[in-house]
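Next comes just one chain, in structure tokens: the form predicted on its own.
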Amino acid sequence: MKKSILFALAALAATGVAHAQKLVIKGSDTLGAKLVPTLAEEYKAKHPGVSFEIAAEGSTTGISAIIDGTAQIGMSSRRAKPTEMSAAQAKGVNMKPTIVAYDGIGIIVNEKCPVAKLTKRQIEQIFAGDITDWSAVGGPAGPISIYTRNTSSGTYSDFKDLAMNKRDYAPSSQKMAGNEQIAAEVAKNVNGIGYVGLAYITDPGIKAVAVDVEGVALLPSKKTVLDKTYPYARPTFYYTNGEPTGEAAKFLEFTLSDEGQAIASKIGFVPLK
């Protein structure tokens, strides 16, 4: 009798393990620091048998994880590069991007910095190292401290494309692991400047600088990103190997649902609808 009970319990345990689902998501800090963990918590509340492993270490790592088969979803704030597409094709991987929300890269300075706006040309020159003192752009004399994302970041690449005419960053620029780190460093340094996603532009100790586009000062906002007037707007993506299946497909569907997009909006992203 005892043996039959133990066997039944073991069978139930095995069934529970068999039905447990783990979703591995890797990549972008922009998506993975706030948005995807929040979506995951809401999803788990509706699907208690699902667990998540989320690693937000940069878009490059997310795309690589799809190519290597070490994640079901790769988060990315940029499109896959031709070299990455070729590497995927060589392994028989079909890199499928799905836009999940829109974002704007905001230029941030210390809240005590008197500079309220910069032209696109000035922004390029500052981050490329041509302009090194705040006095050159209407601020008080003082060396400009530049904070950027690290090289695995999609935002690092997108900012070069959108704001710097693909130029290299100034050798003096300091590379940070994520948006929160950039915001924290700029908040501590009155001479600091950096860039972050929309979800971080209201962090304490910093303020967003308007971008002067042909005489119009534009701040990053849901409106200026959605109407594409803000020059540093971009989509964000989930990458999968072909059409997602199983739990990955369900989580993608949840992200794109009205509920998922409402979460994205609340955190600071621009929803698709």
Second form
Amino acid sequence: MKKSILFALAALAATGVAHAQKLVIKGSDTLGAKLVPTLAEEYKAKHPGVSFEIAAEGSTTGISAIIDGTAQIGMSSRRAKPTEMSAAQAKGVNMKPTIVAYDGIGIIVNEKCPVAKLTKRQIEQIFAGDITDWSAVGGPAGPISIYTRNTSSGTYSDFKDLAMNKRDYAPSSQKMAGNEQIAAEVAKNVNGIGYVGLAYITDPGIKAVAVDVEGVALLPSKKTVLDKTYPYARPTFYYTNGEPTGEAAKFLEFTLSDEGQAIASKIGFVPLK
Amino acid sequence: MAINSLKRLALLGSVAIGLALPARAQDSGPLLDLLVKKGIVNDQEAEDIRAALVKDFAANTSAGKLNLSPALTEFALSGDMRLREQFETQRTIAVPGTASVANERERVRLRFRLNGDLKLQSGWGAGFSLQTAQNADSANQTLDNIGTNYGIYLARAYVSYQPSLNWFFTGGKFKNPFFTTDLVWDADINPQGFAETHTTFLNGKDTFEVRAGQLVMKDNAEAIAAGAAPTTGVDAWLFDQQLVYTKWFGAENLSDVLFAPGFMFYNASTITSQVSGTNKEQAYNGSTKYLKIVTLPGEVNFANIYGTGTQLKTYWDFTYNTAANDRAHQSVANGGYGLPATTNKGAMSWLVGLGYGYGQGKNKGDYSLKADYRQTGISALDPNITDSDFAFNRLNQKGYKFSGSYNLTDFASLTVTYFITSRLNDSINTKAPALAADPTLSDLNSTNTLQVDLNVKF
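Same protein, different state: after the form predicted on its own, show the form predicted in complex with the partner chain.
The complete assembly is shown below, putting the previous chain first.
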């Protein structure tokens, strides 16, 4: 009798576990602030037994979470570094990147700033601290205030690679936790400049600056990102330990589905097709 | 979604072959971007290949496991190991009526140096050098007691900043920033303090440089505990400034000419407790203020005059201590070693040399031959920094240095060097009965030194 009760309790517990699947997703703020929570809500509506734990604290934390085994999906707006790959291999983790959407890093200024376009060279010089006053790039005199992401952000390192020839940011630059914070600070500061993902360039109080590429002024858009003419375009990733399985595989499949990609497009990302 | 295995293998192979080395997986980006642009692979397939290459890079190369600072743009690790057999003879000045003593010694010595030089972003730099032996003027470690291991010391540690091509600043303990010969500066000594260089680029490759250094020679206690004897300790600083003009002519015959006039002087202080001990200047308070030295080094180089790769060099150095009278009195007369009033105070030193060689000493078969002659007046130089191999740092000497070097391989060379010196002014250190002891600044009658070196660089 006692054995029967124990067996019944164990079976009940097992059933409960099977129904209360929890998907832990960590990493990029670019993906984790809007896109993935929205996808998760839609996914939960179709799969009521699934719950999500989403922590958007930067791509570095997402890649580390896969290496440490503390998340099933690591969101990242940058590729894993060789040292991260090496650390993963040392722990028997097979880092597998899957592109889930494209993004363009938009250069934003305060909406009252008269500067409408900048060359790639000027952008590099501004963020590296070589140019410190708006008057040097056709704006009214005033010290340029630079807002960047913090060092755990994939956008932070992506922007250095894509726009700054891998140079370091100006010492005076202010590090922000996320895209929304950068957009909010630039909206408050008429001398501000920063960068945000495509999903944030229409935030209130700011405007995107066109990038002058060989005489052609290019704004970040779905078209310029997809045809790869916009210079600061990049893929965004889900990292998993090998091919994903279980609920992680299903959520990845949902993300890549037409429905998932439509959500990505609606939020401001560029869908894969 | 998954890429076809055969296609993946073929692409991996072609990218890897194209890159020649898996260690260059980081360079695969442009090639993969081109393949995507041409529609040969899609973005996800390119990403899979990129990840596989990075994994290979991370797993199979040492570089892939290094986690270097993002601020680092270049990290140069270099070094060398020298094995030396040295034969030396030091003949002392004999007391009148007695024979001179010849101190002979044979030593096997080694010198190991490991250098790290880092280039950081925005013109910053830093570096270090670790080497055997504590003495700044020689990294040689004599093979001594079998029961003894040897220490490693920090010979260089510096930060540098180059805000533009024209300016260069450095601080710490660094390579000698001045154009000089071993008449004035021992090549092993790394000065410490601060140095600045401003370069003006003239026509073509010609340059005009202003170099300056504020060099710490000795840290002295400025104050002592209450109740103790009063002290007048002041840190000893050397202030050295130099104008360097380089004129380039061409790749053949007369190649270039370099002149580097300068002026070096000290504050009024004391240099004591030199590591090398008794063969250095016997210090006393204020002694360094009598070193105000004009320096005039230079060289003329000829290239390819006896065939491609050959080089002929003439070089020289000249110094004059404008405070020599006081220096001679303080350095030599102090303590009872009086100089006759008519004696030359040894204000001047000079060196002339000739060199001939093939190659730059970087390839198998390269060789060089050099010979120079020099005279070192007793008041003309700071013996704390002169070449320790020439007369064992003693001044009031004249003599020759001969050297020949041959590259056995691109990285290993054999060098033979011979020094022969003798006393320059016999009226100094006469060992007259009234003189109790030699001033160690100039206590040798003659010296011979033969060094046979095997050098391996990496």
